[in-house]
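The chain below stands alone and is given as structure tokens, in the form predicted alone.
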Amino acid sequence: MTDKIISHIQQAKNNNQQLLAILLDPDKLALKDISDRILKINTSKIDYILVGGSLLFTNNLDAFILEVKKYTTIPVLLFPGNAIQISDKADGILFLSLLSGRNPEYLVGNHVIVAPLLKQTNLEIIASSYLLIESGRETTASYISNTKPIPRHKPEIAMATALAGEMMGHKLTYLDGGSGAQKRVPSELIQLVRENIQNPIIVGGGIRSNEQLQTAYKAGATMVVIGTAFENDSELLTNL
């Protein structure tokens, strides 16, 4: 295991370097169909592919994740919904553990049955605190995980929770709206946040347009996610 991936991401912090990454669902995405996603990846100024999601209805991750890396050299790190969305074809995970709730199964439960497998892997393991925002509707993450998303108007919540995770060793901070969010992560919260921790933060839900994109980062965002924009409309990224 290296820390090549998560060296990255914190030297684009401190450069105030802009990285984005797209969010592949393997329930969204047929086999068939990932070249030619992979091909408008290739031609975008993508950072980063993550492999995940809340459900896995499929038994297909790591011929996915082969398929992905057989058309780019892009790092594809996993994004992974619970204990059993594990591969060791992909270059990293983010090991999230989510914060926001307080559900034990998704605060350290499913980390310690699959921290064995882990250890027998050659992935980069970024320990990631990971937060639920509010998003104008119950998301398939807070619904599956059985937990309540910070509110969108209590951003000292945020702050609070991202510290925390900060603190007891996390590298990473991810605040997401979950997929199809209505409403993006506010900047007023992204920004406290940005204000009282030092480890990069990962924006992800409800993005959709380039001036959104640029929000989230002038907020404080270190890298952007796009998940459900992209599955709806595979020409999203020329215009980011």
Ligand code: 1GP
Given for the second form:
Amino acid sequence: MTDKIISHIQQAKNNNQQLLAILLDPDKLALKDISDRILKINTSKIDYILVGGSLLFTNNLDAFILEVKKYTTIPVLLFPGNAIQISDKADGILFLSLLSGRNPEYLVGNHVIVAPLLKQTNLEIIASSYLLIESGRETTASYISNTKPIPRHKPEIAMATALAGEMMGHKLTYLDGGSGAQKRVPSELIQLVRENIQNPIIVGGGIRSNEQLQTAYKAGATMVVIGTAFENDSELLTNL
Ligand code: 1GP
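Taking the form predicted alone as the starting point, write out the structure of the form predicted in complex with SN-glycerol-1-phosphate (1GP).
Time for the whole complex; same chain goes first.
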């Protein structure tokens, strides 16, 4: 297993570089439309392509990733909502522990199920803390995982949780409002986490404009993830 991806993200953090990732949800993007989307991604600032979702209705992960890879060399990272969202066609996997919740299946249960399968792949496995932050209304991620997000007005809880994840050996910290979040992760919360951990921070959920993107970077995100806004407007990336 290489550590190419995590080294690149850590280096970006150390050099105050900002990374941008796009989240592609196989339920929302048909195989036939992938080439068109990827052409837009290739001419933009995208550094990583994340693939996954809290709940997938389409069982075509391998085919989806192979189709993506036909048109781009941008690394593809699995962003799995559960243990069945595994594919050896990707470059790496965010091996997420849902630390904001108290559901053992999302803290370690799914990981045990999938670990022997992951060992048989060449995927770069990136241990990551995943913190859902309350974002206005209940998200699919929160409902499906049967967990409560961290209250958005309690940055100190997010900070303590992120710190615990780093102490457990996680290499990345993902602060997520959830897909289509009404309210984005608050800047004060990102800032407090940034001041207290060394890990690169990923921020996502509800980011729709360049201004919002810059706000997340300014608060301390090394990588920002955009999903829904690009699903709704394929021209979005030309304005970022
Ligand atoms: C969701 O952070 C990602 O897990 C992206 O969120 O779809 O709201 O951009 P959006």
